[in-house]
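One chain comes next, on its own, written as structure tokens: the form predicted on its own.
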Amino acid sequence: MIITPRPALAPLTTLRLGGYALAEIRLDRPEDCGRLPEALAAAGGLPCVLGGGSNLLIHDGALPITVLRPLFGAKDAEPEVLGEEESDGIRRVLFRAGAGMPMPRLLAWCAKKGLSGLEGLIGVPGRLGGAVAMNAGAYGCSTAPLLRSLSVYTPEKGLHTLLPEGWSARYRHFSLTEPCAWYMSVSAVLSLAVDTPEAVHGRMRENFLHKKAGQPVHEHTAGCVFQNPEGQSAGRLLDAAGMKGKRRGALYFSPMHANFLVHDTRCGVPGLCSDALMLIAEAKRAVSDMFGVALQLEVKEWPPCPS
């Protein structure tokens, strides 16, 4: 466990926005969880779990939060293969990976092994724990249906393992069924279908080329800002409402895809979360006025709004 006082948060996110936390607590081994209560009591503030920082909009200034960084498995070369199962006549491989494993490295391993199910997440820069927490998905895949068990830490029960009845998942949402103030993923067991490495790699390549053609994959973004309303595309609604290219300070909605908020770090103007929030509010009003649709945020805002 490594504790850093008053860390800058912007460098820890893909959007490169945010102020300072009270402290950052890095956890490299599951055994570190036993020291968390004491560390959190000393640091103070609201505990907030940060993975790859690829889906976060963090406020400016000094923030009353302590950041937990679960880096379990971040340095491991490969996931641990546990065995096989058969489901609906499909041969599947079970494996365990730490919540801190970067998704690009996990997907590269899946392609090498010929394991199918996560191809839609190609190009996602986050970590496995974040993919679980958001039930991340694209191109027909979602993370939650592939989970067989999840090891988590909660302040109420400490480190423990859950089976599928222990969580609830829907579109871009994942939560534990047990009552808890917050949770942190430690490791996950996933089940992926067996295929050929060539087929898995081919689907990943096709998905990435499609994503690259329509999304600002090489810019500083936090992914999609808004969830897609049922049966509709948030990007198309925002485009029709005139938000594509709309700018405030160093932040703007991408001309490639109106549902991506981009931070222009080269424009010479400091990037501010307040500018991002004003653009988001303007986008919500524009879509509501034109279509009567209330857009819901997909990015997570820190500090989080009280539930």
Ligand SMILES: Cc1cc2nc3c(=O)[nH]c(=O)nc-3n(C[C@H](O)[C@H](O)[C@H](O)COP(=O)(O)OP(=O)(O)OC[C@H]3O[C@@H](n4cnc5c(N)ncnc54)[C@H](O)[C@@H]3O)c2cc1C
The other form holds:
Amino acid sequence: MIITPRPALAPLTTLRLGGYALAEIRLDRPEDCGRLPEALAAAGGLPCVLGGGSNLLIHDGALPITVLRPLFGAKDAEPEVLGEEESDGIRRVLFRAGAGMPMPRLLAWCAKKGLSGLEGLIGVPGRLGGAVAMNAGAYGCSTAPLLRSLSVYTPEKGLHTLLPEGWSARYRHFSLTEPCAWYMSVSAVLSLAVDTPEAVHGRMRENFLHKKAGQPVHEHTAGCVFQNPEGQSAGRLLDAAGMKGKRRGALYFSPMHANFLVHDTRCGVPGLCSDALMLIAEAKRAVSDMFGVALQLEVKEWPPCPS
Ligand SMILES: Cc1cc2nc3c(=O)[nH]c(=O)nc-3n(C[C@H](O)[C@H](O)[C@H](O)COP(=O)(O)OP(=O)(O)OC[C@H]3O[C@@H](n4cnc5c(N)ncnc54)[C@H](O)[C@@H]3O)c2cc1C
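Having seen the form predicted on its own, the form predicted in complex with the ligand:
Starting with the chain above, the whole complex follows.
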């Protein structure tokens, strides 16, 4: 376990925004969890679990939070294959990966092994723990249906393993069914269908080309700012409400896809979360006035806002 006081948070996020936390607690091995209560008591503040920082909107200034960085499996070359199962006549492989494993590395392994299910997540940055916590998905796939068990740490019960009845998931939402102040995923067992490496690689390539053509994948963003309202596209609503290209300081809504807020780190103006929050408020107002739709944030704000 490595504890760093007053870490700068912007470099830990893909949007490159945010101030300072009280402390950063970096966990490399599940055994480090045993020392967490003591470390958190010493650091103070609200514990916030960081994955790859690709879905975060972190406020400016000195923040009353302590960041936990679970890097379990971050350096593992490969997940651990546990065996096979068959469901609905489909052969599937079960494997365990650490919550800190970067998703691009996991997807590369799936392509090499010919394991199918996560192809929609090509081009999605972040780590496995973040993908589970967000029930990340695209192109018809999402993480939760592939999850067979999840090892977590909670302040109430310490380290323990959950089966599917232990969580509840829906579109971009994942929570534990047991009462807990917060949780940190440590590792996950996933089940993917057996296919050929060529077929899996082909679908990933197709999805990535599609994504690259319509999203600012090479800019500093946090992915989609808003969730899609039931049956609608937040991007289309924002576009129709005139938000494409709208700018404040170093932040603007992408002219390529109105649901992506871009941080222009080369414009010479410091990037401020307050500018992002003002643009977000303006976008919500514009869509509500024009369509009567209340957009909900997909990105997670830190410090978390009471919902
Ligand atoms: C270019 C780009 C494209 C994207 N495309 C997509 C897309 O197609 N589909 C999609 O769903 N998302 C997309 N995203 C958003 C983002 O990549 C996903 O939500 C991703 O799964 C977040 O993972 P992360 O590790 O970066 O999580 P973070 O951003 O670090 O954290 C997100 C949330 O997960 C929690 N969390 C992280 N790790 C853990 C853990 N170990 N235990 C408990 N909680 C944890 C955090 O506390 C926070 O609430 C995109 C983002 C970018 C920048």
